[in-house]
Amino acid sequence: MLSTVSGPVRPAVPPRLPGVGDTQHRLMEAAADAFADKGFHATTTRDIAARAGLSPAGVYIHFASKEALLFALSERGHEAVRDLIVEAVEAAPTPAEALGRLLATFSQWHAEHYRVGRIVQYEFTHLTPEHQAAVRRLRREIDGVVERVLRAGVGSGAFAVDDVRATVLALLSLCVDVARWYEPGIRRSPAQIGATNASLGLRLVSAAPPTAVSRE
């Protein structure tokens, strides 16, 4: 169940992936840090390393490039959600239960991680092409984990959609805003946030929302 009752919220990170070791995983957390205080340009290697406790050098030893760091972690991010939402449909019964916890792992992810989630959309240009086209390719993965589900919803009939590329993308909107306007302390937990977001896309397919909406 999405619980409405407040957790601890996670680090701007997300938890470390295998193969990412220490001292890559803290420098990772630094540039968050960094880039989401003071902007991608503005953002220093010494901003970055002094952040991590490190040496500018000690950077180096790890990524190439404040753009390496920043890389990192779009593409982090972005898999990280990715995996959350493929195991939240999985564990769904129906589709309207599986568009639900959908949006509510969504949102509530861009919530807990609203610095990383603004990093990734706000400093996307900065990538390289290369990078750029890597992290469209996870887009893509996302925007089609949300276009099956809602197609299985339509042709079982619990859905009413006229344009699933187009409700794809906003029901997508609706859960990636939640980055750019959240704020730790604000009245609404990131659970609640959730659940708000899956009772109104739910509306939005012209699904009845379910009684409740499970992330557990």
The other form holds:
There are 2 protein chains.
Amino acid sequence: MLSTVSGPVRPAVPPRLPGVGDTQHRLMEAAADAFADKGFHATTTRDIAARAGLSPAGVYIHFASKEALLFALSERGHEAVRDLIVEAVEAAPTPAEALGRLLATFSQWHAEHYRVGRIVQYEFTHLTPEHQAAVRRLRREIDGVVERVLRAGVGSGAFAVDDVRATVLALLSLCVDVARWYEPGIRRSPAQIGATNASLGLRLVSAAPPTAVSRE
Amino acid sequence: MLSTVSGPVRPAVPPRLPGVGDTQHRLMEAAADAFADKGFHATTTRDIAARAGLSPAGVYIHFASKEALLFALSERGHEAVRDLIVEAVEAAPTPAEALGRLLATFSQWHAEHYRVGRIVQYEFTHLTPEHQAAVRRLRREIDGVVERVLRAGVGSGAFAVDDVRATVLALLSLCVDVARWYEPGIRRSPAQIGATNASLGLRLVSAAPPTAVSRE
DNA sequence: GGGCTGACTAAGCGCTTGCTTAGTCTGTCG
DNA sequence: CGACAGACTAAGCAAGCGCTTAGTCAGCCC
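Next, report the structure of the form predicted together with the DNA; the form predicted on its own has already been given.
Below is the entire complex, every chain and molecule, led by the chain shown above.
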């Protein structure tokens, strides 16, 4: 019982992170596991509570409903991906490099987080209309990032693309669909999947022949 | 039995198609609608029965369980797609044409049948292990068709592909993912989606530069 | 006609669901 | 110390679930 004397590890932020944030995070992890295993509707709130080490009623202190948990998962997932690809694009000097990094990052995320990726796609329709709208807004942001890079490349002559919007959709399919077929222990690692999807995606849009390029 | 002489309309197969097959088909349509609208677990057997114009108990005369309905939908969907692409490939003189027709057919099917396509992908985990295995077998058949066409093209020099299995996966993603984002009234028709996906897919694998080529 | 078959229904069983209520316990602050 | 806040639980409610039971009814065969 010495903890009172010197204080544990987090003395500066006692009312936020230590108890509440922790339990909230544990609940989201538990819900992600359960939803990924059995789907949203087949998952019971009792199951989520048990996985988080709480009683069934304990869930409702942190989330208003089971759907609120699904939304929290979806929103955070989309925000994480959006931030990652924005960062990847910003750091790149040319459209080709920007697109390569975007596709690699995007694909790798969907392999590493394939559980959340599937939940976000497969359970989308179980969100309330308002929450669906919020997620759609985030998706449009992500689409916009890809489209801007593509148009930049077309403008600079690096890319040759017939139908920009169709190609954006195809590139997104390439990355998002990774969550559908990936599973741990598969032949390629998430990083390798990112690398091959980047080169496949570039081949889909590059004006120059695919061989012997990339820098200079 | 020469009942063909005077009998009603279907004298040769009276105990099959007229009543039973009709109701079975209606039930599968009803289940497809309901599963697509609300997902497998959120759909009640009462809902399916009502959509098919039956009492709740009427469902169980034709299908042993709600899961059996999902399996029937999945199995028939996969078989339909498999048969379509096998036919498309068989009719083509070159690997390039075979792949083009395959991608077009495959993509168009996923647009036209996006409801069944989503059910088949999103609700897969709710099948019994035995039924999952049966579906996986059908999927492997489909993968095999694509892989064979790709290897034929590589052998003939028409295609240049680094990693055949990764490319097969990418091509399948392109087509399957159509079911995720398609909805009626969208800019492109299912046939147009098939056409653009065919040319995008060919660009992904062709040995020659994408512009103005295909046959020397 | 009498017996049979098979599609179909009314009623309902046993159980599980999401979520609530009423209360306990711990720790903090004046 | 005593008041209070907030994380948490035991118990449970009303509703809804998949599926069954027991029976009706139309058509067919002998």
